[in-house]
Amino acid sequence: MASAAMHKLLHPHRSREENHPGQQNPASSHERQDSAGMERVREEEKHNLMQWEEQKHPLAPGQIQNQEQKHVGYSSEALRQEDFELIKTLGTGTFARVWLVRVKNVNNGDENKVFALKILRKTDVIRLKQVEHVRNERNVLASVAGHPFITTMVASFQDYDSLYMLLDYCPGGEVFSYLRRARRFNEPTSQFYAAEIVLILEFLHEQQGVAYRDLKPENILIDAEGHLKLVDFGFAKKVENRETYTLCGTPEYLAPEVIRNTGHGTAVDWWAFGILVYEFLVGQPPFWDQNPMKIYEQIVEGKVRFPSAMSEDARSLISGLCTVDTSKRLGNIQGGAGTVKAHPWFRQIDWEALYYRKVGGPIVPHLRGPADTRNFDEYEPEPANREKYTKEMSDKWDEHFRDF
């Protein structure tokens, strides 16, 4: 299909938006969906979802910027939850539930094409004061879709009381699970995963001006080919060159400037990256206590202790990253991610080959098929008595979800 036509298909509402500005009320979209036109769009979108699998390939960092040319990360007005069969819960976050789903009523041979569908209930998002974060998440995911090591958001959509993000399914499960089972990773394994993360941070910071703000093994998944995919962009924010102040992250991974509330930026990800490498190699993060306040006290003090067997290079990398003074922190100083890539601990990495997924990873999940969920834990079913999304709430909040 010609790319222009494809684009039109995938962005039907975009052109409509241009014609009738201000006609974007999701509550009224039910009516429109009944029209024959919308039905057709919907079928075509579903069809394209089936094609996506074959077309996916890493985009060069420069191509990812180009929103118009890529066929992922769009906001759909046609898709609905009914278009998907919910197979199994893959994970639950604070207020989201991620399902393995299959597109319903598709051609023979396409039954095996699955996705991960992240569902957020609007009431929960509002109650937990995460409206801003959820909007950031969707927008950042849309703009980064196509990166080889970031979970691709194929499309997003909403209905009356929920928000949906359709994601590339990563059947390998969380790096967290492998790490806890192995207790620690050896150096080559740690280097490989760390290096893929460096490429993600380099891209987010230097191409997108985005701070990710929640790096940890729980948010890193392994895809079918054994490469990493970063998920959960709930705290990601386009900060560009301005500092930001909202405290967010995971206790053990918070950077000192976040705790002290002096304003933070992309440098927090390099701090967290140091903690991550430490946790890979040691099996637990460097700052820990049962009492979170004691963790924070250790963090602002910033004294990392290393097991004596840790290699000199690894220590030097981690110390460089976990430096309290941001003007000395590796990754934040002149040269940015380049200084991290040039660190001796990464001596063996061929960065170009790594980006294009030409280097094999240490774990390639062995799967029975594309819909295999053996690498995921079991989760409690969703509680039945959900809080209702009322008319009052919708009047007050739907405005905020408009572009979802």
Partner chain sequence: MSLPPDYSNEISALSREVLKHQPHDVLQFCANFFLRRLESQRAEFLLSPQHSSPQGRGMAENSFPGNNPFGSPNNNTQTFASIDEEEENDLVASPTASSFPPNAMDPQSHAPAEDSFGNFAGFAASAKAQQSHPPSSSRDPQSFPNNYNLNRRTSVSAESLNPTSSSSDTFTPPYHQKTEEQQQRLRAAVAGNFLFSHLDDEQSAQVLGALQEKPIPTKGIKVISQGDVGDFFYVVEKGMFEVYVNKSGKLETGLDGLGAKVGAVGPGGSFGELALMYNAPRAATVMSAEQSTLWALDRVTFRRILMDSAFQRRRMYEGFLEEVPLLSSLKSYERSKIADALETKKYPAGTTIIQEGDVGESFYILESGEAEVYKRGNDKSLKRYKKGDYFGELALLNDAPRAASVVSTTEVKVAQLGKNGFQRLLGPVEGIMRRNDPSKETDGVDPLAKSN
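Given the form predicted in complex with its partner chain above, I would also like to look at the protein as it appears in the form predicted alone.
Next comes a single chain, given without company.
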């Protein structure tokens, strides 16, 4: 976080007095000081990025909550895109592109300290009416930075036409890819991954009041040690005890209350978690059809059909989670996530050891090194002629992006 000294460097006092002819212009002197000060801050931040890569470790829930003491999740006024070498595109969306990057001009031995840099063009964010989602994503990621199983937003920053989120890099790629290759996960593997997700949802719901709202295998990455990292917080929203009505998510994972538009809260994540556990064990979600409307009909009906080979404990857990009545849904009833953690299907899990990453992951990716990208697809280069961010847009929208 920016120290008091750094704050002064970033926000120096400017003289408002007019200069008389013949006097030295104090503004130019201030500008030189500003520039030198900002350069010092910038170099210090780049140095700290290299240190963080060596020191990163899970923070206790109380430490994550303390924004002043943790050194991640901050908004930087010094970092710029040109501080990073763009190595390869890791993913693209309708208004964002994620790059594998390394900090430029680093010391020997630091070349393998890489990050993921999410770049969002302001024009696209505005055109696609995603301003509120992007702000939610940035602010939620800042508040949860340091959790062992959520992608760490180390810093965010912006320039005239783009927004940036600097994230830790997960070289293992998507859980979805491993699941498709394996067809289904065995019960111990499914239990391990499911347990890490329980710890994520417990923290988001009970410490942050946040509904994630897009739980699916494509949004879960595997890191170098074989642990999960939840990514893409574009639909995440701080709801606390209120209900929200935005229709968002992926058809097979939508909860009945989202489809009915009766208002929803964090309970939607426990429904999606039940669908996810089913997909881990079976290889496909329980509600499926080529026609999304048919999927919605099946979800609202809420009848899960289990294969005969599935264990009784697994059926019991999924049935408790995929309950149409939210007042009876496991995870949403009194006791919250504790009721899920206490379920017999998780009887082998040591929750504290798991949280602090003392238990090895069941699938450890084979990697050539920290910057290996073999688990990510190839993407087309960015289109050359992009819509410009105009002064009119800047005047209207820059206030909305001040959090960055």
